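Only one chain is given next, in structure tokens, and it is the form predicted alone.
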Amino acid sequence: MYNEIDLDIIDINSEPPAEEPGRQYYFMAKCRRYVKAESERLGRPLTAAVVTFGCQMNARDSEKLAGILEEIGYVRTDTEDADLVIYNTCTVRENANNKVYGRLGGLQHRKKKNPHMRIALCGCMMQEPSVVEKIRESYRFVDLIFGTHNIYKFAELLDAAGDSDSMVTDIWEEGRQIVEELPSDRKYSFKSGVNIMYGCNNFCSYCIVPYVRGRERSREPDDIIREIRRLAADGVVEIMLLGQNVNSYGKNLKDPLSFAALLEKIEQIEGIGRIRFMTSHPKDLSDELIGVMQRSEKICRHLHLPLQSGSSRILKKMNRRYDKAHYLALVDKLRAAMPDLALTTDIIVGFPGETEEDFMETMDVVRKARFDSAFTFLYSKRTGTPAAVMEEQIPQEIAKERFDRLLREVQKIAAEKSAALTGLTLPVLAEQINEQDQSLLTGRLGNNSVVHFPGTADMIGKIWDVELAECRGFYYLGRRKDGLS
């Protein structure tokens, strides 16, 4: 829809239409004739820095975040000595928030030398009520603050902003409507996130997202569809379909549908050669979603399935929803369904009241699974979960070394499965020029793994086989299989 609207011809001397999005071109408009007017009196363009903070749905966030600005007339630029910039942040860990903190105290020099800055704030930290309250005494230079749910009022809110003289706040507990059909600026133009649904219904007692992101609610397939084929029009091959728990997909609408018969409308889709998803929550991974992958040419052959623990006692705790026994059922249908799935997992070492033979239930499941990689994390208390103020937390040094023992038997079994894939020819889509060597190319296998081989940058964007020649550990370095080397 945003391809055909010239916010040019947009009356700002109307009152603004009720119904998005719409609404938020009007905003766009109003925001572009400022933006000319500041930047002609400047003699300069007005710059904008979006930086993000925190996960793949953050970053699709601040995608959109950057294509309303590149409407608006805005120029981006990576530097925060910028007239506009916002901050997208992170709340999974209070260490996220104090970075944030930090990042703002060094704003408010910046702004002192340019009085005329934006500073705007929004995401998942900015759905805590004591942030908000932190800020408005502390930071009182800040400029706009909105949260999650209300993302896509960004122009709207931006207008707001410029026409007030303090601190402009828009914070939603829940969502109320999903909108999705405005400007997007993404990082690749051959691969995009595509949200299929927002929120958690899960309540993981270490767990601040369900919190700041709110309920699940899922989008119409219709528009999913619609979305990506505007995608693959636009030479998107490859889609990462995103939500907190993707498996879950479907089950609040008025005509649900099942995640994977989501992914067989979507494989249908002309153009788009590769399917991802994430995050998948191993209580709702189903038998038909294990088929529909295993029957599939476009669905990656990965697979993210945070385990946390390998401890059914502590898996209770965390509000997980199931064993030990079920996870590694799981794993054996899927290796069964796919021998060539990589298998990637998350785990929490530390977690209150684990105990030493807690954890070699988790070591014992990572031997058993052998992940293809896991993003192990010591377990941080989070202010607002039930964890936080459970008995029995564990001493540092202990979940220490227990996280050390852990990260070398992950790493371990890692470069194996990495080196028994050597002399295999998988395809590979290019993505970058490699910083390094410009000679070569750097991309990624279906499995996500990183390959580094000889191209050229009109190669970028496009899927090539390549023979995997040599394994450095966690990257490889290949031959294309047309000879060039």
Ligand code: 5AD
The other form holds:
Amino acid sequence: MYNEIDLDIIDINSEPPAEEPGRQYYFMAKCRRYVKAESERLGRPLTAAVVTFGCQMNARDSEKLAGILEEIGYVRTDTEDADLVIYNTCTVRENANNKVYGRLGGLQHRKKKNPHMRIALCGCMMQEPSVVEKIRESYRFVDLIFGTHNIYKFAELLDAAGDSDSMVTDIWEEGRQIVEELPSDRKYSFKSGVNIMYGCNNFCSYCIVPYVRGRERSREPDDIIREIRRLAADGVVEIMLLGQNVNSYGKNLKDPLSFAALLEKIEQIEGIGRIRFMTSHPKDLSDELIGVMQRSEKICRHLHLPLQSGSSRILKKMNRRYDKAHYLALVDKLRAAMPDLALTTDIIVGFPGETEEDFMETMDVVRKARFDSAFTFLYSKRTGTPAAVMEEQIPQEIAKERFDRLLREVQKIAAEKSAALTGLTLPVLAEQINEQDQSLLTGRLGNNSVVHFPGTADMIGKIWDVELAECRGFYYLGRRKDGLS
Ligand code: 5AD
Ligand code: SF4
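Show the form predicted in complex with this ligand, please, because up to now only the form predicted alone has appeared in this conversation.
Below: every chain and molecule of the assembly, starting with the one above.
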């Protein structure tokens, strides 16, 4: 994390330093000068909107972008009629790309009215050469494009875009270094994501992530611990450790350290009340990790363990490197160790070659594992991945029909699982005032379920004991039990 640096004492008339993060502080100082001059000229502050598509990794990256923008002097806004709009994009499924193209049309319209407006695009979608080509050809009003590996250079790139009349593009194929000590503007004051690693080495055959996020790189444990200590000192009580495959954390460090051992270190940090993590790959989930979770006071009893398919045949084609029996055995082991564990998952329907029998295997795992919730996806063909060129792509109507059946089953089980907690008193982190009813707070259980309960704004950011008086499908109405848990 970033300690306040006085940007105003940086001499921006000298050459920029070569070393990071000093180089970025220099460009932040330079951009700050520009923003100040523009604001004076216009007689109003300059505004910036960061729009996030996709997963928690992107959400965390967006906090870093917002932190840099804030340092530079932009005032944050949620509306896209801002002076600077940046889209942090996702490309995991085709519809994620389509959403971005759709919204870019609207931005073009706004830019016509405000020619000073600057538009930047970054994130996973920009790592695809075909996307960049299309934007260069058909969306020429975009000012800046960069990717996932050089996000820390945002200030430097903004400065370059300011000096240039044409589109500035900077995409790296691989991550070169992990740059620490940059600002970030957290969405919540009391909870935060913490990247522990970047990239993925698994190459599941349907997935574009390894191509757009690069090879797996773990952060040094000392850097992670330092960041979390600072977050705790800043009032954060809940952290979410982020990585595409957290169970293989630390394998390529100079001094290798397992994910379970990292968790044990993090557990010692005072002030942090809840530790979450995602995502776990079933092939790498160790007994050591189950033991650490079982003993921990702080690690939430929630595990997101993507199944993807229940058919061993399809799992093999997906290159997942586990089979149905292994997954179910893992679920049994986890439930035996932690009967109160909430288990959630991701499932893809309609992978090439999936037969009705394969699909029934998925339904069978869903019934046996009894997931507390599941994200279900229609298979989406991603150019460049091995699955995209597999024969027997499944017709959309068949996939959709299976998807609907799966969703009904998943929702039925999820509702039964939620109902089973009714009447219990459990700790809830109060997160915000309820949007519909101002006398209520909305918070989350350790298992991530939502609870609405009576309370006031001063209770936000703390953990309270709440009786789950009534279950309404996927959320609870709670009754307060006084006292901090
Ligand atoms: N099609 C559909 N779903 C996908 N996912 C990843 N790639 C694809 C794809 N090509 C899903 C997986 C993963 C989640 C983040 O997105 O289930 O776990
Ligand atoms: Fe994609 Fe598989 Fe890596 Fe997850 S583990 S990001 S699904 S390649």
